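First, one chain by itself in structure tokens, the form predicted on its own.
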Amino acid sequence: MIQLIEPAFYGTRMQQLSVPMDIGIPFPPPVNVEFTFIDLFAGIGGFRIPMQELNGKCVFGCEFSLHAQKAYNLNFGESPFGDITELDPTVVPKHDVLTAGFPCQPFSISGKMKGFEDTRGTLIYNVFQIIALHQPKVVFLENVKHLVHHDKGNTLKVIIKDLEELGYVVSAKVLNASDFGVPQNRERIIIIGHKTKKFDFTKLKTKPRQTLKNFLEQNANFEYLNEPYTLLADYKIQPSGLIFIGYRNKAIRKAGVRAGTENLSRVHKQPNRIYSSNGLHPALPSQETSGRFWIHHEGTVRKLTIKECYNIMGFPNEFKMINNTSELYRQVGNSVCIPMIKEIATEIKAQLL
């Protein structure tokens, strides 16, 4: 049985925790360090894994969720600081790159879209305080695509303007994880700032679109759909790569619904939809903690397993999962897509460091 030491923070760095030799740390710091970085809103380490693979050393981490802290501890042997609003920026070590997948709920169409009116929306300003004090060479931010449109684009303009006032040349672009080797239609805005150079997104190397069926487990404790459902005889591959192939025969919308669409639903009520494993999977959400979408694969309809969810986010096989199933769904839905982050980080290293 694995025993976890509760997260703790002492002094100016993440607390180093002793891990039994028979357990080991899947992702130790690199031996040949080429740059340093800090991992804000670290989650379970989606930024840290690819940054370490590129010989980056993490010198500080911050993550509010206790469950995510435990997973981070298990995989990296360190426990991040907790609430960024209680963090004194002066204890953060100097670093070359600041990474932050800052909270997306205030800007997501799955949330209430209150933006800076929501207290979570102001957490970006805690990041700006650290930037102002330490002036890292590179700022690497990630958020949901809807940030582009929030408040008619004004929210993004404010973020970019604030970074420019802090002395950075800023580039921003919406990227899709499906262009980087995983079968998931997951669009995210990437914001990169550098002191003198503009990051060139055109140099990112994309990969051919993958299909979901190649990332599925062959033998597992599958949860099959044991209730009536309808498969569509006439379906097509959507431009996104999704194949909407059917739905559960359960009406979940009543008022204001066109005839024949009772089984379909809006963004935050999509457990009725069934997607083909011959296409992509929709973006894994953090709000649905029982597994969100059903897939049609080899003549059956079932949910993705937890392992499959981590597969389509690009987590390595050696990544250690901890906590209950609902929490694991939440953690992976909150994470970043590792192959996409690695390709961006590779170009940051080549272009800006």
Ligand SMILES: C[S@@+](CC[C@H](N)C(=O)[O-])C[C@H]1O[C@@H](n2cnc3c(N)ncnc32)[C@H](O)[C@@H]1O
Contents of the next structure:
Amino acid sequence: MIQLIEPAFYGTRMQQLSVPMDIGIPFPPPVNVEFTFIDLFAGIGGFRIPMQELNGKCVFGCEFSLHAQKAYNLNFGESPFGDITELDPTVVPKHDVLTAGFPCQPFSISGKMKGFEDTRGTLIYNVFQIIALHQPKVVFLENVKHLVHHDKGNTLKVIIKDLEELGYVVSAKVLNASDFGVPQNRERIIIIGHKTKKFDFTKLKTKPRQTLKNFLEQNANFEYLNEPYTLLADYKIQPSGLIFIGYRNKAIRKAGVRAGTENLSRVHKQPNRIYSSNGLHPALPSQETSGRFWIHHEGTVRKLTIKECYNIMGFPNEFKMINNTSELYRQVGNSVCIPMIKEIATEIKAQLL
Ligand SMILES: C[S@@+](CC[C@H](N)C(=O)[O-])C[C@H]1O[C@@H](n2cnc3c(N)ncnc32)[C@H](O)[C@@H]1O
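Please give the corresponding structure for the form predicted in complex with the named molecule, as opposed to the form predicted on its own shown earlier.
Entire complex below, previous chain first.
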């Protein structure tokens, strides 16, 4: 039976949303609670689904996009607090695990050697304040791979150093969603802190690579490519698992392109590239305009449907999608790959809780 839950409004600045509550909640809290967590920068709940599946109870959420709040409310029956910069950390309940897929905001650090105070004015500072006050057993952070290189590696170094100053043993690793059962080449940095133990990434169980074609819909309102394109007779699987099989016949990049190299993916702007459904899909971006990639599947060239985008992020079929197409696309591109988060959370539970 589907459980009906009254929405919980956290804090004082809750936005009232018009999501009807007399419909079933696909992801109610677990019955046998084994640990608690908070869901910062919650988006549409990519952390929350796998954490709940592992019997974690979410005791606080924070997300300022009204569209994402709507989707969150519809799927979890609760509305997150809004802007984290307006959050009084004392209203956050005690919790075992703090999760945050914090926005990849350009970071400038004052460098005054004041520890985490140096990050004041950035969103990670607000996360550190919650950690300082509540000292959760585990801190579980996620960000784009580029964080490793941002400001010549300084940004990541500061985040790790600050967590250490807050009393955590920290480990970090770049992981690829394609190693966890979804056909997407999506690399993300995962940072994990615990009070005494170092998280062992080598214990994560990986899965064989999947191919995109097994995650596609059979019947839908497909958007086919309706203009000239070139398919390569000679193509190969790239080490990443992508198969660049063709391109729209648009102008190629000029700078640094040698004659005879137009069959290489990098000379074609992202929205012009075509990838085979026999390989992986490139990482879904958070803006539809920056390129929903074309795929070559069963002799046709088309775009992924929104449902297929949610499939290759590992969202369960019961997940309720709300909002217009470009908003849905933004939300899923911003989210996390659920099977990868679930495997990490499983190991967090086994090693650290
Ligand atoms: C990278 S996404 C995280 C998505 C999430 N992990 C998920 O599974 O959907 C970052 C999120 O932070 C939210 N955000 C950005 N600034 C914020 C702020 N000041 N307070 C609260 N949320 C914020 C954005 O709206 C976005 O949904």
